[in-house]
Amino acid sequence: MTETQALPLPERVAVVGVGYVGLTLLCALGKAGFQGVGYDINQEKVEQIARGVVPFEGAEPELPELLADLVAQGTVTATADPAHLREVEALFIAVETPVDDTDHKPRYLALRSALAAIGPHLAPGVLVVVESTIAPGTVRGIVQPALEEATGGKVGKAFSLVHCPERVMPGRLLQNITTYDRVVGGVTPRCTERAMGVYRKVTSGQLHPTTALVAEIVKTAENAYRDVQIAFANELALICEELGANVYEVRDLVNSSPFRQMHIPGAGVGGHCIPKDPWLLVSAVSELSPRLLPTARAINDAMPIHLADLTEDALQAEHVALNNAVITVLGAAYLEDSDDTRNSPALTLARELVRRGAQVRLYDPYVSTLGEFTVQMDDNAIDGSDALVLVTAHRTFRELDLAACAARLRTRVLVDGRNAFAPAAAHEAGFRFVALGKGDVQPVVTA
């Protein structure tokens, strides 16, 4: 038996933060033999939680069960109220870490809530992992410090530190953290090595132990990595437009030959991750001035405004001023099937339209509220609609009716952002169909 593995391990764990990524993780730990507990200061959320429900929607297969069950047998619950953290012995910190707008810089301001509130309620010798995505040198400039002024101790004696990142994604949130590799950064190797003897009961993918700075870099380069893959599918999307390509082709092809695999081009990037994350990566240096991030950046958030463009110039082309135009935007989350709306770039999209003067309808099954905007969760938000203007393939919208939604229209519009409709079902539903990277699909002209 190796020292790592003989390290004892926790009976009591907590997360604090308990949305996508803390709720799941919880349940994982439960599932795995620990007794956990849900931090939260939104009280309506650590109710849904001790009820058994999950508090988001979406499809997440099995952890509306595997909650419930849970929840039923004691072995999870929640609480807004910290001093209920006194007696865990592991304590995993999933909130969010998103940057400012103005300057793409991370303020932290509630994972600074966070160890604000458990700092004072920390047991001796507790183990404390970060699951957060953050800049690198967080857990050394932030976290550490905070942890080590609470406690009135040192990293290592008096607190174990951990970063660990998650690696999910809504609709698989469940699969992705019970089967992933896991990177595991401590900034002690004991530290480390307490750790992986918990993740060793949650995850059947392979850990990896690092240390806590090479870790946070390995998170933010894996999302700034996808981030600029699929800027440049987007701009080859632009460039296959004009030249009157389909870019979807093109991608097939580029992938049979060897070591290639092009990412998807579409209306936008959004989530909590990949839209920040590149950002995260470079606000931690000084001397480098990043060019490759933020260009990637430029072109991905450009591109509902294209979507916008092409909206405009479809209806234009049906002798509509967009001024004069009621447009149906197809999806709010940023995701497919899912309720998730951060950085949705169905917002930019709305926004963008409606400082051009259109009227904008959203229509999302999943999605109520988006920003400023009132979501219907129904159909009847195509009904002498202009254009549809799809941003979230989600699976209502890919089976729709076209000929049916054709006839409830003032206008025959349909614009696609993520290749979710044949040109030919919809030019035979009557639709002048435009399509993100599709230029060679021929526009239908009606009377």
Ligand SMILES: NC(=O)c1ccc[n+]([C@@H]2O[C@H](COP(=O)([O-])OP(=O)(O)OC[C@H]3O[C@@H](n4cnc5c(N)ncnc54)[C@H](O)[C@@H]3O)[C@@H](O)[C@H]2O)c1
Second form
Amino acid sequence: MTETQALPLPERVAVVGVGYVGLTLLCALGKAGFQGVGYDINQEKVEQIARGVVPFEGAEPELPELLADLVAQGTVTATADPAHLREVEALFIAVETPVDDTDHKPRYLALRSALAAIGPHLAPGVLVVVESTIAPGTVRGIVQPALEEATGGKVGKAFSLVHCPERVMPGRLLQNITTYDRVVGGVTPRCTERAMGVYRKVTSGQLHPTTALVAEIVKTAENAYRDVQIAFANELALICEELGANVYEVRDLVNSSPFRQMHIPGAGVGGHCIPKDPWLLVSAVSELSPRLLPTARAINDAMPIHLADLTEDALQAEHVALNNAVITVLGAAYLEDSDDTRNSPALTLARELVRRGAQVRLYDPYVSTLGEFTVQMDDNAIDGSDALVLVTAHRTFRELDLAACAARLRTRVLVDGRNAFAPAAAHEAGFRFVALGKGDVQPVVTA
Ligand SMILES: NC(=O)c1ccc[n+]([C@@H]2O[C@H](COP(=O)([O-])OP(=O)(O)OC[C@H]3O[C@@H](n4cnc5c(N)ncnc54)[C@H](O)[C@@H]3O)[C@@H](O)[C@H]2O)c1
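Condition change, the form predicted on its own to the form predicted in complex with the ligand:
Below is the entire complex, every chain and molecule, led by the chain shown above.
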């Protein structure tokens, strides 16, 4: 077949790793008319999906209904047996791709074990698409050799290989997957074209054909870009604090200038992707030692520690030592109005406050545990505290009756890490109020 002829579409497809991304993709593929099977090593997850039940918490509009329908129709199923993959003509890999906490290098345990499991069961000519976020060079350096060894053939002949990175955001998974533009990076142009045929059915967004390497760089760069922008906003917040200005007012005015789109500062960056993807990008180079991306990571990682400093200072001003204080952290999830706690800055803050001797309570209406902490899901967590420290701007917290809260505290300190409260309202309620990025001291210029 020549490069210009239309390539046949697969009928049966599989998704390897049915977590947030993989399950949503499986449903989107089912909705687009493909017969889909989800393969996962997590037996419990497989059983739930096979019953038509979404195995994770959090509001995901339309996903539960779609999964239930597709399972009832027999369009989608799930298995923990890789032998079932022999029947599919296209296979999408969506396993986790974390980095090591210490050296920040990719830890591809899941990717390597998925490749080992699927390798012996690949149908001749199968299309393999890696949707997981991976460091640049991974398709060529790890995936392609593993599949060539397993099939005994060459890429482009024995199988097609593509990287089409996922761009979803929890809370809008299905909507994102079915509407966003996609970057489709094949190892050969024919590989790209085969995958484009499938994605044309899945998303109403534009498809951007490229190489696997470029797709790897684009995806990790998208999140590294965001991390750097947030780090800029955070650094400016610290500058504004010292100078006695309000960073949010500064941001609005900066953004009134053409071509400026300053991000929002805050108590830290969490979630599965942004804290790790810049490291995946950095890990790909060996001659260059990138400086900006690690610095941005360090700035963002330090924000919850800064919140601990603000809390300690505010308590000191009230003559309360941190090691005698009871502190209630408002929020355990990393994202507002969600239960997702992956890499939540609340955990860093809570640990730091404990390390400094404080007694810490966590309060989050959506979360019951965070790391080693039990999280209280009701507002009893406020009673008798010396300080409230807001990390997550859940609606419940933004709508708090501040005067009523103040009356329940032992010491009236309120620290706002997300621009959730108006200073005037906090002061009126009787709080000593401190907010990230809002300096309360006018700058003194000395000659
Ligand atoms: N979650 C997001 O918002 C998001 C957004 C964009 C990209 N991504 C990327 O997508 C990938 C998946 O992320 P996720 O959030 O869906 O992860 P997840 O942890 O929710 O899901 C991964 C799934 O893979 C399964 N798995 C692990 N090893 C396996 C194996 N050997 N064989 C079969 N299944 C296996 C796990 O059991 C799990 O169900 C990651 O690379 C991530 O960076 C995630």
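Residue numbers count along the first chain shown, from 1. In this text, the rigid core denotes the largest set of C-alpha atoms whose superposition between the two forms falls within 1.5 Å. Keep in mind that what you see is a predicted model, and the values were worked out from it rather than measured.
Fitting the two forms on the rigid core leaves the C-alpha of Y108 displaced by under 2 angstroms between the two forms.
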